[in-house]
Structure formats: C-alpha cells, structure tokens
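The form predicted on its own is given below as one chain in structure tokens.
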Amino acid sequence: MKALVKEVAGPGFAMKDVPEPRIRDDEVLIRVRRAGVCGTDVHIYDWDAWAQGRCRPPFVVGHEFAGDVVQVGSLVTDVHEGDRVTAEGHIVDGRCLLCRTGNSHVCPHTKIIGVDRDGCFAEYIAMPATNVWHLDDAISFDIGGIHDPMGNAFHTALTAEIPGATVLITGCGPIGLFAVGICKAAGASRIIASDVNETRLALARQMGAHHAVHPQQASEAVKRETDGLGVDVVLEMSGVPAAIHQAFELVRVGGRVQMLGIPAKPMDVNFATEVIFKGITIYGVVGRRMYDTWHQMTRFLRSGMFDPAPVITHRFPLEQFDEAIGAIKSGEAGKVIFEIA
C-alpha cells in the first residue's frame, strides 16, 4: 500500500509503498478514507526538538481518520466488515491504576499512532477493536476524520460549566474553532474569541463567537461583556504565554481556567497573583476522555446544533503533502485533511 512515511532522523516525509498491516486477533484492518494534518504532524515534518525526543523513525505518520473496516480478527464481536468507523488513537494498557479508574486519558503507558506506532496516512491500518467508535450514517468522512481533534475541543469545553457562561477563547487554531462552536450549542451567554490571524478570527465568527478580536482588544471586551467581573471560563488553546498570562487576568475570581494549549518553553507564573488569590481552577487538558467524550460528540453532531465542516478549509491527496503541511504553516488555514480514498 502507500503510506506516508517519517522515513528518517530529519525534516520531510516520504511517499513509500509498504506492507499492508496485518490484524492481531483482537484488532480490525482499516480502510483509510480521510485523515487530518494536524499540528503534531508539523512537528514530527520539521524534525524539531519534540519530535526528535519522541519520534523513532521509520514510521507511518499521521493519527486522525475515518474509513470503513475491510477486515476483522477472530476475537472481534462488535465491529464488522463494512462499518463506517473513525478511532481513538491514543492506545493504553487498560490494566494501570489511572485506566482502571476512569482516567485513560492520562494513562502513563499510552502509545498514539502516528507517533510511538503506525498511523493512518496510508491505505489502511490496523487498530485494536477496543479503540474503534462507530459513525453514524448522517456523518461524512469528512466529520468522522476530524473526531480527534473536535475530542480535544470538546473535553476542553465540558469539563467547564458552559450553559449561560461568559466565554473566552484564546488561540482560533483548528481545535479553538471546534470550542466557538461547542460553546455556543452549549448554551454560553457570551463568546469571546481572541487570535492575531484575521482568517482565524473570520472563521470564529463563523463559528458563533459574538466577538472575534485580536488579544489586544480582548481585555476590553470581555470587561464590557462582564460588567467588568471578567470571564466565567477561558479556553486557553494557544499555548502562548502571553495568551496564558491574559487568560489569568481576564478569569473572574472564582473562575475556571482550561489549558490545551502547550508552551513551547517553560515560563514563570506568579501563582500568588494570577492564581491562589483569585481562587480559580485550573484544569490541563490531555487528548479525549475515553470514552464520555466520544459519546458527548456523537450527541452534539446528532442534535444538528453543532456543525464542524465550515472549520475544515483545505482538502489534497496524499502525495501532496508539502503543500498540506505548507497550508498548516501558512496561517491561513483551518482544519487541512487528506482525501485518501
């Protein structure tokens, strides 16, 4: 089959042809139909220091998708040739402490396809049974590739009390996109969105955000959607300091911050300021609750209220993946995927 492969210790990918993978008992072949690029797959493409302390090349990349199953293991009850299925694609030992306790998204033994294992920019791949979510026939591949980082956007915002909040969302890359929408099918009173990128903060308003601004403009919105109280939540997704800094600042007392987004670098925070005395909580987001989540997306999808496909802007084959990649650093893209088959 073709597959796109990390072939080396260094910037690119290839396009190679490569075995098919073969089934274990308890897992079921794939047939990939769309997947996403997504920022992790930059990472892994420039070769930087994340990746380079993660990745062990040759790999299959890529761990967003959507397919149909073409083949399943004799162990497998619940999933049949034929169905329509995207996955979670972070695998975990399901024995640990944190598994066996409802926290498998933290599992300290997760192995995520595309990174520790073979991923899904290729013709097929192979999952275990266990990790498959079944689509509904209403959802596109297009929808049913992007579940992954929709999972993100949606553990982001419902671990938060959303229903009649005041909102503000930091960073309008793909998954802050996917958080406008939520909110607002949610039932926030206000949103808030905030991005230095002009096509992001379009696309936001798209979304549903009331507000659309640039971070330096944001303080003051929030201040004259608040009566100056400040935000009831904020969904940190950038990862920028300074964004993380503002998220601090523009919480109310009493309020709740949610972090998605990564530093590139450790930075200071004055934990008496910006934290203890204004008695907020903070909660680290970490890829998808397994599997409360999945079910809160199929319902939202079910319900017509929330619509993801306008966040999705750019679509290539497979061997064009320069210029997906290209599109992702552009800036000037929402969500990139690949059409496979």
Ligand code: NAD
Given for the second form:
Amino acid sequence: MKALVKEVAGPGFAMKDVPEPRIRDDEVLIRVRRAGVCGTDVHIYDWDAWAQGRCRPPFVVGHEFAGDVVQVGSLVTDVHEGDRVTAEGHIVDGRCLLCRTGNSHVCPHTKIIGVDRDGCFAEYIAMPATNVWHLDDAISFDIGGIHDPMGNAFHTALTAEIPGATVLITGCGPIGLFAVGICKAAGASRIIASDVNETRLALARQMGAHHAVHPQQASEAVKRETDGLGVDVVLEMSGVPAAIHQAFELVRVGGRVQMLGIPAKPMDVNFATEVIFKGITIYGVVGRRMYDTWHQMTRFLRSGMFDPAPVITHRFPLEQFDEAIGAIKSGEAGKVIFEIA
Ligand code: NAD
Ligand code: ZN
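Would you mind giving the form predicted in complex with this ligand, to go alongside the form predicted on its own above?
In what comes next, the whole complex appears, and the chain from above leads the way.
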C-alpha cells in the first residue's frame, strides 16, 4: 500500500510502497478515507528537538483519520466489516491506576499512532477495536477525519462551566476555532477570541465569536464585555507565553484557565500574582477523555448545534504532502486534510 513514511532521522517525509498492516486478534483493519494534518506532523516533518527526542524512524506518520472497516480480528465482536469509523489515536494500557480510575487520557503508558507506532497517512491502518469510534451515517468522512483535534477542543471547553459564561479563547488555530463553535453551542454568553492572524480571526467570527481581536485589543474587549471583571473562563489554545500571561491577566478573580496550548520551552510564571492571589483554577488538557469527550462530541454533532465544516480550508492528495505542510506553516489555513480514498 502507499504510505507517507518518516524514513530517516532528518527533515521531510517520503511516499513509499509498504506492506499492508497485519491485524492482531483484538484489532481491526481500516481503509483510510480522510486524514487530518496537525502541528505534531509538522514537528515530525521538520525533525525538531521534540521529534528527535520522541520518534524512532522508520514509521508511518499521521494520527487523525476516518475510514471504513475492511477486516476484523477473531476476538472483535462490536465492530464489523463495512462500519464507518474514526478512532482515538492514543493507545493506552487499560491496566494502570489511571486507566482503572477512568483517567486513561493521562495513562503513562500511552502510545500514539503516527508518533510511537504506525499511523494513518496510508491506505490502511490497524487499530485496537477498543479505540474505534462509530460515525453516524450523517457524519461525513471529512468530519470523521477531524474528530481528534475537535475532541481536544471539546475536552478543553466542556471540562469548564460554559453555559452563561464569558469566555476568552487565546489562539484561533484549528482547535481554537472548533472551541469557538463549541462554546457558542454550549451557551457561552460572550465569546472573545484572539489571534495575531487576520485570516484566522475571520474564521473565528464565522464560527460565532462575538469579538475576534488582535491580542493587543483583547484586554479592552474583555473589560468592556465583562464590566471590568475579567472573563469567567479562558481557553488557552496558542501555547505562546505572551498569550498564557494574558490568560492569567484577563481571567476574573476566582475564574478558570484551561491550558491546551503547549509552550515550546519552559517559561516564567509569577505564581503569586498570576495564580494564587487571583484564586484561579488551572486545568491541564491532555488529548480527549476516554470516552466521555467522544460521546459529547457525537451528541453535539447530532444536535446540529455545532458545525465544524468551515474550519476545513485546504485538501490535498497524499502525494502533495509538502504542499499540505506548507499550507499549515503559512498560517493562512484552518484545518488541512488529506483525501486518501
Ligand atoms: P496552531 O499553532 O495552529 O494555533 C495556535 C494559534 O495561536 C495560531 O493561529 C497563532 O497565530 C496564535 N497565536 C500566536 N500568538 C498569539 C497570541 N499572543 N495570542 C493569541 N494567539 C496567538 O495550533 P492548533 O493545532 O490549533 O493547536 C493549538 C495548541 O494546542 C498548540 O500549542 C498545540 O501544540 C497544542 N495541542 C495540545 C494538545 C493537548 O493535548 N494538550 C493537543 C493538540 C494540540
Ligand atoms: Zn493506563
């Protein structure tokens, strides 16, 4: 089969002909239809310090996808040939304290497809049946293929109290853009979104932000919309230190900061003034809750209250991987996807 492979410990990907994956008894084989391209793939493509520390080439890249099941292992009872599916890309051990107490999103033994084992930028992928998530007939493969980053946004937003809340979303990358639509559907009273990029601010408005502003205007917008109090909730979705400081500054006393964005390196925080004396609660987001987040996501999509489609701005065949990575790096894209079959 054709696959996009991280072949050597250096920059770039290679299109290769590789053997089809063989499934174990508890796995299923999925024909990949759509796959989302993500910042993580860009790190692996660039072979930055994080990728060098984490990844062991050669392996097939990609972790966001949807497709249909073409083969099931002998122990699999609830997934069938022909099922339209997506999957949770974090493969957990199911045995540790965290997994056994309903917290497998932070399982310390997590293996991620396309990072720690073969991924989905290929014609076929093998997945444990326990990770498979069925798609409603009404959900397109396009939308199925972006359940992973959409799930990040659902996890971040819905572990805060959004109904009636004033919300600041710092960073309007694909995940921040999904979060705007989710907060709108979940009944936030005011949504202020910030980004340095005009294209992305325009998308934030399209997704339902009441105000989409440059970070320099965020403070004024928040004060105006919250009677000077600060917002009830900040969803930090940039990972940029300036935005993280702004999150602590613009959350109200006693408010909540949901931290999804990952800073590239350690940063200074004045815990006394930014956190403790403001009495705020900080929540660190990892992946998606298994499988509460997935149920919530399916219900929001079924309700029609939330439509992520406008966030998908670019589509490429697998062969145009350089162009796909380039589109992400340009900053002019929302979500970029591969059309595989
Ligand atoms: P992205 O890089 O496309 O989006 C980040 C956005 O922040 C960009 O649009 C950028 O212009 C904007 N930005 C830059 N400086 C800013 C500032 N000062 N104020 C406001 N916005 C600013 O990323 P994404 O794919 O949407 O992911 C968002 C973040 O979440 C990234 O840091 C990513 O690494 C992280 N992430 C975390 C998890 C997790 O499980 N915790 C999962 C996926 C992604
Ligand atoms: Zn575990």
